[in-house]
Every structure is written in structure tokens, then in C-alpha cells.
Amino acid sequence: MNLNIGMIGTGSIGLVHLLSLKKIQEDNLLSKHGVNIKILGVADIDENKLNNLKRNNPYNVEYFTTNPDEIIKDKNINVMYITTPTKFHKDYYIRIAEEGKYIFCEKPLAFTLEDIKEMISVEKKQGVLTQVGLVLRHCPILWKLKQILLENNEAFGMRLSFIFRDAQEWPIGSRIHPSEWRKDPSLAHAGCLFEHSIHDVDMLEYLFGNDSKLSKLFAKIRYISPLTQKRLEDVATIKFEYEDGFVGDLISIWNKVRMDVRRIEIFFENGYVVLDGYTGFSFKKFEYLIGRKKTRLKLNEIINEYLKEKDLPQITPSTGLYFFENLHFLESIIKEEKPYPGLEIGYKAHKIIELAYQSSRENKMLSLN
């Protein structure tokens, strides 16, 4: 089985996939199930974009096209990556779904939630394969402190309360993530709770969701930078309340701050664990305490656990975690399981997300259901 690739869309996340397949091909990774990757084609409207990837070709690509259904329709290509502004997530989606191929797609999936749910039709229709591209999902990182939370359960007691706080400068001339797109409504639909924090949404779940069910949340939400003549929020912050009465806050913030980094706090009856200045691929303190004994976590210990648990050698991804989620995906494909984390789980995120925007509008708390 070979697996031969095409992608459309060359910004900065399609790079990063471009890399992270790179260095699984290199690596030779899927040797071992007997299957070649090939970069076979990329897609992208913008010519300038394209000429810029196309004169150095790092990634070995074979062609280059400003027309995304050539690589659509090339019947070479059975793995596909959607990689686009958010805009045109959907109609891609359902036109490479029709032609039987894999897909991985970018967060968020779509503009409105009927939207998604008429991809979760094609894809059950078609019978094809699909990862969402919520990334912390595959990062070991946050894989570890799930781990922890499993194995202290009963030693931690009751759950109190959470703060997750999400900080990244403004994508629009950002050194950090630089994505002019996400300035137009018409290319993004929204702001930071939408395009960024999307991924602190879904964690919420990956964490607590299967301890306690989401019942209720609050959201305040603001429109102030004029970069966007205060058309997407820069400032979010939601209040959730579970059914065992767990509550904890989610703070998004997009700013002029070079910066992108996250903190989570999370506390219980005896005990708390706090993972500060993470980065998604690295952190400044990583800690939990449980009565009076206090942990310490090291970035390397935990990298060769979850390297132990996946069965991969030692390696040093470039891209970390996107490194892992693309490994994951053409291993699914390989052994033809459900990718993870499939169309359900995102539709998930966006309501919640969707719930968040109503609630700030109508200034009240909403239930979920």
C-alpha cells in the first residue's frame, strides 16, 4: 500500500504538515506496516505562495497547481490534506469525500454548525476516513497530565474549579503566526474563541468530559482592536458548569503581546496541578500536589513515556505534536481504524463554541442541552 498525498493550501499550518510528513517519510516510519508516503501533489490559489514553495521544493513535492481539483480529481491521490482558510473547509471536504479519498482537515471545520453536521453525512455516505485537526489531542504534554488525573482520581477527591488561560499575539502581522486572512470575517467567521481557542474548548472535554457531562456556561465576549475594525473578538472568557457541579473559567486572548502560551490550573479537594507556560511544545512548570506531596514533571521523562506508550522510537520531531498527529492519521488509514479526533468530536467544540456566542449575546448562562 502506498499512500500518495496531495494538500491544498500552503500557509503556515500547511507548512508545518508538509514538515511533519516529511519527517515521517524520512524516518521511514511506516516502514514497518510495509507502506511508502509520497508528497504527490499541493494546491494553492495564491501563485505567489506556491512559486515561493515550488523554487525550493524542500518536501520533494512532484507537481504544484493553482487549481485545487487537479489534485482533487488525480486518481493517484488517496490522502488528502485541507489546510485553507476556514472558509472553504466545507466544500472541499464534501468534494474530495466524493471522490473516496482520506481526509485530514484543519480546525475549525466550518462556518455554522449545520455545515458540519452535512459533512458528518458525506463522510458516513462516502465511507471515507477523517482526522480533525485538534492538535493538543496528540500532544504528550497534555496526554501526561490526562494520565495523571486518571491515575490520582481518588487520591485528588472532589473536583473544585479550573482556569484555563489562552494568550496568543494577534495572527494579523504576526511574527508568531503570520495568517493576514484572519482579518476578514468573510475567511474566518470569528475571532480567538473561534480560530485559537477552539483547541482549549476541546481540552476541556479530552480532560473532564468524561468524568461529568457539560451542563451550563456563561460567556462574555468583546470587540475592541481596531485590526479588524472590531469585527472579531480579541477578549473571551467562558464560565462552565458541569453536572457534578464542577465550574472553572476559559480565558482567550488575542493581543499585540509577542506571545502564545497557555496555563492551566486545575483544583480538587486534597490536592492541584498546574501546568504553566506551555507552548504546546514545551512548558515552564509542570506540577501537581496531592496532600503535601508535590510533583515535579520534566519535558524529556515525559516525551520518552509517551514515546514508550505509542511504540515509536527515539526521535525528536521538529513539528512535536503535529509530528504525532500526522503519524497517527496515516497509521489509521493503514489499519483502516476511525481517525482520531473524527468529525464528531469537532462538532462537539463548535457547539460549545456557538453556545459561547449566544450566551455573551443574550447576556445570559445557557445549558447545553
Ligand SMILES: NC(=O)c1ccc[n+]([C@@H]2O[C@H](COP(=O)([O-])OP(=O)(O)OC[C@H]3O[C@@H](n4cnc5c(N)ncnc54)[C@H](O)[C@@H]3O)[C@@H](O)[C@H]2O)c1
Contents of the next structure:
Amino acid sequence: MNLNIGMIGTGSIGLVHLLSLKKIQEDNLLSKHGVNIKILGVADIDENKLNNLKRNNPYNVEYFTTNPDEIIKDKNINVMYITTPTKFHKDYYIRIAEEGKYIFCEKPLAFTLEDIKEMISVEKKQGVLTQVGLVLRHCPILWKLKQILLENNEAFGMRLSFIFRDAQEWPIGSRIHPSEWRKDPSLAHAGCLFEHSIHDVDMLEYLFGNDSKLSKLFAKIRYISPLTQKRLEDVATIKFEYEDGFVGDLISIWNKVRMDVRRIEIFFENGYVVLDGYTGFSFKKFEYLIGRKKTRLKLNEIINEYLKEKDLPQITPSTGLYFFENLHFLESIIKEEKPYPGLEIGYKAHKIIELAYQSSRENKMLSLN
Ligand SMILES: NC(=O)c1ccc[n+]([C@@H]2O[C@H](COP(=O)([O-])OP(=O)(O)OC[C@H]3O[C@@H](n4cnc5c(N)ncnc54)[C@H](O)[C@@H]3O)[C@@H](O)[C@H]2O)c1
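Switch from the form predicted on its own, shown above, to the form predicted together with this ligand and output its structure.
What follows is the entire complex, opening with the chain shown before.
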């Protein structure tokens, strides 16, 4: 089997995926399945970007085009990445699904829940497999956090409360996010909660959703900076309540401070977990307490444990968690298994976010059911 890959959108995240795919190729990580991968074609509406990429062609791309249709219709391409600004995800998704290709689609999936439902129904109708770029689900550090919760369930005692804080520099013209589309509501739709803390909302489901269901939320969304245009929130605070009484807060911020870090605290009757200065593939502090007994976690030990768990050789995952999400996607295709996380998981995160906007507008606590 050959995985012939196409990509639409060769900006920041597109390149991270290309780099991850290159590493998977170079380390022969799919050879045990007898599979070769090839980046067949990439499309972007920005010709300069394509020319820059073409110059050294570090990813051995076979062809470059400013016409995405060329890639969508290319019968030789069986795997597609959608890595454009959010506005275009749904339309590209549907057109690619109709061609029967496997799809990796970046988050946020689309502007409305109705749009995502349409994507889910096309996925079912066409029988294609989709993975959504909710990449924290492939983060070894958060995987370890989940293991800690599971393994110490009894010792921790009843879960009491949590604080999630996601603070990011306005992702417009910044070092990590040089492009400008995130300041345009017609391309980005919404701000910090929708565009960035969708990952955190999804993490709440990943970490806490199994024990007892999220039942209610109350949100305050604010539009402060002139950049917000009253549609791109730069502050979102949400209070969550679960069926078992577990309560907690998510704070999502975009401001002009050069940071892109998260902090997670979880409180139990007999325990406490803190992950501070977390950036996706690093942290300042990760420890937990049971009574007075403290356990500190080290990044290299977590990565080694994760590699073992995933039955991977001792590799340096150069693009961090993105490397793992790409590997999972390709292996799922090879095994004809549903990739994780799929559209339904994405839909749930979008649904919670929509409810948060509604709660803030109506100044009301809302129920999830
Ligand atoms: N999962 C993650 O951690 C993560 C991280 C960053 C971005 N993202 C998501 O990925 C998407 C892209 O973000 P980015 O930071 O790479 O943006 P970017 O601006 O760096 O790149 C977008 C690229 O798409 C191209 N493009 C724009 N409109 C297009 C169109 N209609 N057809 C084809 N190409 C088009 C642009 O020229 C640009 O090269 C967004 O939805 C964003 O939310 C996800």
C-alpha cells in the first residue's frame, strides 16, 4: 500500500505536518506495515509561499499548485490534509470526502454545529476516515496526566475542582503565528475560546468526561482589544459542573504578552495535581500530591514511557505531539481503523463552546442536555 499525500494550506501548521511526515518517512516508522508514504501534491493560494517551498523542496513534494482542485481531483492522492484558515475547512472537507480520500482536518472544524453535522453525514455516506487536529489528545504529557488520574483514583478520593488556564499572545503577526487571518471574523469566526481553547475544552472531556458527564456551564465572554471587532473574544471564562458535583473553571485569554502557556490544577479530597508552564511538549512543573507525599514528573521519563506504551523505538519526535498525531493518523489508515479523535469528538468540543457563547449572551447557566 502507498499513502500518497496531498495538502491544502502550507502555512504554519501545514509545515509542521509536513515536517512530521518527513520524520516518519526518514525513521521508516511505517516499514513494518510495508507501506511507503509520498507527499504527492500541495496547494496554497499564495504563490510566493509555494515558490519558497519549491526552492529547496525539503519534503520532496512532487508537485505544487495554486489550484486546490487539482489536488482534490488527483486520483493518485488517497490521503489529504486540510490546513487552511478555518473558513475553508468545511467546503474542502466535503469536496475531498466526495472523492473518497482519507482526511486529516485541522481544528476548529467549521463555523457552526450544523456545518459539522453536515461533515459527519458526508463522512458516513462516503465511508471515509477522518482525524481532527485536536492534537492534545496525542500529547504524552496529558496522556501521563490521565494515567495519574486513573492509577490514583482511589488514593485521590473524590474529585473536587479544577482550574484550567490557557493564555496566548494574540496569534496575529506573532513569531509563532505570522499570518493575519485570525483578526478577520469572516475567516476565523471567533477568538481565543473557539480558535485556541477548543483544545482545552476537548481536554476536559478527555480527562474528566469518563467518570461523570459534564452537565452545566456558565460563561462570561468579553471583547476588549480593538482587534476583537466585537466578534473575536479575547477573554472567556467558563464555570463547568459535572453530574457528580465536580466543578471547575476554564480561563482563556488572548493578550499582548509574549506567552503561549497553560496551567492546569486539579483538586481532590486527598490529592492535588499541578501542570504549570505547559506548552504542548514542555512544562515548568508537573507534580502531584497524595496527602503530603509529593511525586515530581520528568519530561524525558514521560516520553520514554509513552514511546513504550505506543510500541515505538527510541526516537526524538522532532515536532513533538504533532509527530504522534500524524503517526497515529497514518497507522489508523493502514489498519483501516477509525482515526482518533474523529469528527464526533470535534463536534462535542464545538457544542460546549457554542453553549458557552449562548450562556454569556443570555447571562444564564445552561444545561448540556
Ligand atoms: N492543531 C493545532 O495545534 C493548530 C495549530 C495552528 C493552527 N491550527 C489550525 O490550522 C489552520 C491553519 O492555521 P495556520 O496557523 O497554519 O495558518 P497560516 O496562515 O499559517 O496558514 C494557512 C495557509 O493557508 C493558505 N490559504 C488561505 N486560504 C486558502 C484557500 N482558500 N485555499 C488554499 N489555501 C489557502 C494561506 O496562504 C496559508 O499559507 C487553522 O484552522 C488553525 O486554527 C491548528
